[in-house]
Amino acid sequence: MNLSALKPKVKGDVLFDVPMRKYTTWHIGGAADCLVLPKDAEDIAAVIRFAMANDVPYTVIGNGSNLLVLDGGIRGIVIRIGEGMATYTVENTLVTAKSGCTLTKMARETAKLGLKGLEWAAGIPASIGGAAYMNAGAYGHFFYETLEAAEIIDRDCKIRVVSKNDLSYGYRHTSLMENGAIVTKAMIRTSYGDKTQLLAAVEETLKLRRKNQPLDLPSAGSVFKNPSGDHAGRLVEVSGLCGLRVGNAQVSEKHGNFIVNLGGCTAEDVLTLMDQVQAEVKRQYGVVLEPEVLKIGRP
């Protein structure tokens, strides 16, 4: 299939044989056959219709912050929702953000406007679309606390709005993950607050992250989900695994639930290290750590 035939069907950029390490926060991943950077929801729908009509596989990603792209790359088309869809509007306390906005950006922007509700999300590199898709969270908060509705592209390639009340959600999971929906906007319900206090809360959250997380090296954030009643990072740390290394992948010495890229790291390095961590935590504490990062592509 000649994927260049896709170019005239979208407003955004269409690129070929693109190393995915440029589009993930881990800086890891083989090449995608075709990468589309859409300008709007209509672009995304057009790409999906093209892929379905021509029996071409497609993958949708956001900021690449919770993603491990395998070393063999990704066949078919990758739709990367990013800077081309990163604007937002505000009407009283309702913030409508396109899915390419990051949580970090929206935490700061809403605080500047004196709107309360996203301060906890400062420093999270996830996109708004990704946050709505998997119910991102931190510090005891989660995205669906503030989500009111989402604009999605459904299985039939139709753009529609769904209310949070029509979705099921829990820890790092939503029904959007099960029905093949693609989030294009999120409607976030905030409340009025004191701008000075909100900005101070954002800075405090960022300070806490800088203190406790290895932000100086590429990572994907938390690698494992927290088991019920405990923290994955604590279990890794008390198992004596901080600093454990496979190739150029290393369990952070600063935070047990981060695996950092020391430079030139491969997905195979990360997968092998994850396996070793899971095996050792299970051996010592009988807990099976479940990965939080999503694995895509081929070995």
Ligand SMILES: Cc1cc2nc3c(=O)[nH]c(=O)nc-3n(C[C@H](O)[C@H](O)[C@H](O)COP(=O)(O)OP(=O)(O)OC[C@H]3O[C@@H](n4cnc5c(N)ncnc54)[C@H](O)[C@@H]3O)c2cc1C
Contents of the next structure:
Amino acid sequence: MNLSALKPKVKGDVLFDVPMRKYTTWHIGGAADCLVLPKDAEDIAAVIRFAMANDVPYTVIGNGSNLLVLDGGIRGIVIRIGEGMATYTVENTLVTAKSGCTLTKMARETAKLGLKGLEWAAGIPASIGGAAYMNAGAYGHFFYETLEAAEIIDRDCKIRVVSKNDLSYGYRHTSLMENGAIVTKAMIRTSYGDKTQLLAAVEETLKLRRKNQPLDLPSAGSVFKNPSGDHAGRLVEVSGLCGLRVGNAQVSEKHGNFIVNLGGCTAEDVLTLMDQVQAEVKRQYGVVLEPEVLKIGRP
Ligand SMILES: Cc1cc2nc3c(=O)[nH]c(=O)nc-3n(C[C@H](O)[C@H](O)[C@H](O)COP(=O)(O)OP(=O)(O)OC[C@H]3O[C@@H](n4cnc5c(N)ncnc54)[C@H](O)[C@@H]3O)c2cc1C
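Alright, leaving the form predicted on its own aside, put up the form predicted in complex with the named molecule.
Okay, now the whole complex, with that chain kicking things off.
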């Protein structure tokens, strides 16, 4: 299939044979056959219609901050929702952010406006779409606390708004993950607060992240979900696994649940290291760690 026929159908850029390491925070991943950088929801719908009509697989990604793209790359079309769709509007306490805005940007911007509700999210490099898809969370808070509704493109390629009440959600999980919906906007309900205090809370959150997380090296944040009543990072640490290395992937010395890319690391290195960590934690503590990062593409 000649994917260049897609070009005239969308306003955003259409690129070919694009190394996905440029679009993941781990800086890992083989090439996508075709990468589309949409300008709006209509662009996304046009790509999906094209893909369906031509039987070409498609994958949607946001900021690539929770993804392990395998070394063989991704066949078909990757729709990357980012800078082309990164504006927001504010009406009283309701903030409507397009999916390509980042959560960390929205945490700061809302605080600057004296709007309370997202301070805990400072430093999370998720796109708003990715945060709504996975229910990003930190420090006892989660995105669905403030999400009021989302604009989505459904399986029939229709753009519509769903209320939070129509969705189910839990720890790093939402019903959007089951029904193949693509999030194009999130309506976030904040409340009025004191701008100075909110900005101080944002700074405090960022300070905490810098203190506890290896932000100087590429990663995808927490690799494993926290098992009920415990922390995956704690289990990795007490199992003596910090510093363990496979190729250029290393369990961070600073945070047990981060695997960092020391430079030129492959997805295979990360997968082998994840297997070793899971096996050792299971052997020592009988806990099976479940991956939080999502694996896409071909080995
Ligand atoms: C340094 C660091 C710190 C982190 N800290 C946290 C943290 O504290 N809390 C936390 O929850 N996460 C954290 N993460 C992980 C990550 O930011 C979240 O999992 C986030 O929700 C992923 O969003 P994304 O836009 O990067 O999605 P991607 O990684 O690009 O994609 C993840 C999944 O979401 C889907 N997706 C993305 N956008 C859309 C969309 N618009 N519509 C439908 N599906 C979509 C993709 O198909 C994929 O299945 C951290 C990551 C890093 C690198």
